[in-house]
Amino acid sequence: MNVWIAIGVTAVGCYAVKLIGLMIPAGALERPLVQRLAALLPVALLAALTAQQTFADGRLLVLDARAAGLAAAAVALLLRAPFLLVVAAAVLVTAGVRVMTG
């Protein structure tokens, strides 16, 4: 039952900051610094969740496998790749590296 209350308070959440955002003057969303923080944000939070889901384990900073991935991920955009090469890239070395360490 509990999880059910869960959803039902986040659905009630999602639609109180619909309705927020709906009621915020439009004068408001013009401005330069909102328009420029509104394109920034979505690429922090994605670095900061990659970053996240990469390095930690719990509580502990961890270099492992999915580091790899991701550098070899970078070197990859580095070398402009196609998107799908990037993440084939990323997908190998994770692997062989998971292979190796075992």
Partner chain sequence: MAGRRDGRGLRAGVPSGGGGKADAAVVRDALGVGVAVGLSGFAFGVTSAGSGLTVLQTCALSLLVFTGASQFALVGALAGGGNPFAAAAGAFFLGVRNAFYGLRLSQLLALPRAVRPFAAQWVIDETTAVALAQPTRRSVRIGFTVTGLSLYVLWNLTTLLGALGAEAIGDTDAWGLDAAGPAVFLALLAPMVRTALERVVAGLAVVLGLGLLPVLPGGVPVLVAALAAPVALWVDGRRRVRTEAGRDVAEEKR
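Complement to the form predicted on its own: the form predicted together with the partner chain:
What comes next is one chain alone, with no partners or other molecules.
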């Protein structure tokens, strides 16, 4: 049930912000400070999420095969690989490290 509540709240919230952007008159969100905050907020969230989903096991911090996978994704990004290849590199390297370390 908790999962459905989370899905419902997220769906309504995410649709609402999309619609607000299309409906409100231009200029309402054009203040520089609001724009800069809107650009920086995803940076903070994505950075925190990347770190957590790589190094967290429940509420413990761990260093496991995912770290190697993320490093591979970073290398792929530096080489300007397309999106799908970046994700594939992370998955393959993580699986490979798990096979080797048993």
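Take the two forms, find the largest set of C-alpha atoms that superpose within 1.5 Å, and that set is the rigid core. Positions refer to the first chain, counted from 1. Keep in mind it's a predicted model, so treat the numbers as computed, not measured.
Once both forms are fitted on their rigid core, the CA atom of residue 51 lies less than 2 Å apart between these two forms.
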